[in-house]
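Take a look at this single chain, the form predicted alone, given in structure tokens.
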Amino acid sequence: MAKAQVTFADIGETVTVSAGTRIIEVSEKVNAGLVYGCREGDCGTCIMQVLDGWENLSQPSVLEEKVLRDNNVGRHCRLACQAQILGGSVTVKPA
């Protein structure tokens, strides 16, 4: 299975994961600062800022785009519970 790397800028840790892993799953394992409420893309608690590697994440769903829009977040923000890393590397931090 293809591998990818996720760097959590808030704790300075990089983790190698399988492609297709959701960012929130990795965050929980390394105790990064990304917190969540529902894990289903409804609450917007896990909004994160993507600092690098935006192109290596899955496309946001219609629901995720709505939640991001409703929370008036910046252009490079995603929901950690919905964003999957597809390959390469990505650097994130809590928004």
Contents of the next structure:
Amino acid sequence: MAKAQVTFADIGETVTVSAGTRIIEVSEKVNAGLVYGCREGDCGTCIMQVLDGWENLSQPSVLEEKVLRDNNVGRHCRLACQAQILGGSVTVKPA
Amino acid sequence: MTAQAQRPINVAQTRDAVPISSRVHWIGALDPTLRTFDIILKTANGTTYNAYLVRGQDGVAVIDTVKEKFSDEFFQRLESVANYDDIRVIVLNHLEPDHTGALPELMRRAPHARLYISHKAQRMLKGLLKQESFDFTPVTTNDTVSLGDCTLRFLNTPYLHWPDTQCTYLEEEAILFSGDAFGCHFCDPRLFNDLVGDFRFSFEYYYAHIMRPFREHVLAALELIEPLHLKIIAPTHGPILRDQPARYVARFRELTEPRLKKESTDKTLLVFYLSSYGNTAKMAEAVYAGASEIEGVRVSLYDLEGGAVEPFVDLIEDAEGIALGTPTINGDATKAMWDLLSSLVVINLQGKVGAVFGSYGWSGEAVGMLEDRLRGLKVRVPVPGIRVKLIPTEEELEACRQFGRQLAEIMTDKQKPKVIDFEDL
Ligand SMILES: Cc1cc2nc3c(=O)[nH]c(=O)nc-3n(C[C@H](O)[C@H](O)[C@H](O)COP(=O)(O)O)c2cc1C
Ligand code: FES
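Target state, the form predicted together with the partner chain; input state, the form predicted alone:
After this comes the whole thing, all chains and molecules, with the earlier chain placed first.
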């Protein structure tokens, strides 16, 4: 299976994962500082800042776009519970 | 200040609006018999739900409403100074039910009004009104709405104390409608801070339970509020602060700063334990000894049996790490440990490092339970807990020392950047 790498800048850990994995699954395992509420793209608690590799994440759904817009967050923020890493590498930290 | 506003009034005896400046009236409600607020807060003489009406040349703005049960009082006060047709603006500084209870009815009665709420409030509004579509304008810091000769300017102040919280500043009168910030549960029909009884205890208590968990957000809000010229702070509960309002802002700043100034720049690790036969105590001493070997970390060791919880909460607020040691008793962690953890809801733990260890006799559930609880409190638990069956051996104590070293290294970022495979986790 295709591999990808996600780096959690706040704890300095990089994890090799299968392409298609959601960031939330990884960050929970390594105890990165991202926090969650609903886990289904509704509450906006898990908003993260994508420092690098933005293009390696799945496109935000209409729902995710709406939550990000409603929360008025800056560019390059995504929901960790929604964004999947598709390949290459990506670096994130809590927003 | 007008002579009328100066004279002691008793709003318990009228249903009239109370002038607080030339353009602004208080149109709130008194709830003197309330003894417990939001399940968690005590109040010895009740509370007030403060709502305000601003009249400009081009119409009227209503800022916040009241708890639904008190709607009649609110509408009567509103009607004493305005017609519903004049209302052009309704501002909700946050959507907690005690400030939005009268909103659906107000919107029905005020057909020309437009709702102004923060961006984060949009999804809450849906939960509150249980309707799919409604018209409103989401606003953020420095957005304004004009009433002709006066301007309302919004400040986005999330988490003071709901995620959708904002404050509204009436520029021409230098009045800050601050929402729950600078408020307290104190009911006194004389309304103004220079006239009511002594409410300092309530102000501090309210801060400690409502604002303290959001310390970082309070600091961010103070950055927006401190530069404002303030003649009056008009919060949603308790006295209106017209006498020396800046002192209340300064008090928030003091309360938000660390309780005890740190004596060194080292990271702080606190090791707490409870022990019936001394086994967990031995482990705690080993964790403490191991962590103490690492430079840049100041480690403290506490037997919970010998301490009151409150001061520990203050210490934990400013610490970077906590290690908890407990035996398993009747399939559970010890009560004092749970008491400590349940007391931590008033502080923000996000990003701190946590770890658990303990001795057990046969089943040993306590360590896993506390680890789960720590994660639930958004504490990172980077090192798996250590469980020792009954009396720790010298080898097991060495493992505890190693555990302490590892924690301290994580806290000082001495661990090298790590690359791991998801499969190995
Ligand atoms: C002081 C306070 C703190 C709250 N904290 C949270 C919170 O952290 N997360 C959340 O989802 N809701 C929070 N809420 C919202 C309540 O869960 C919500 O109002 C709920 O509908 C109350 O349910 P009840 O009517 O059964 O008391 C909080 C409410 C209050 C009053
Ligand atoms: S956890 Fe609620 S939106 Fe991601």
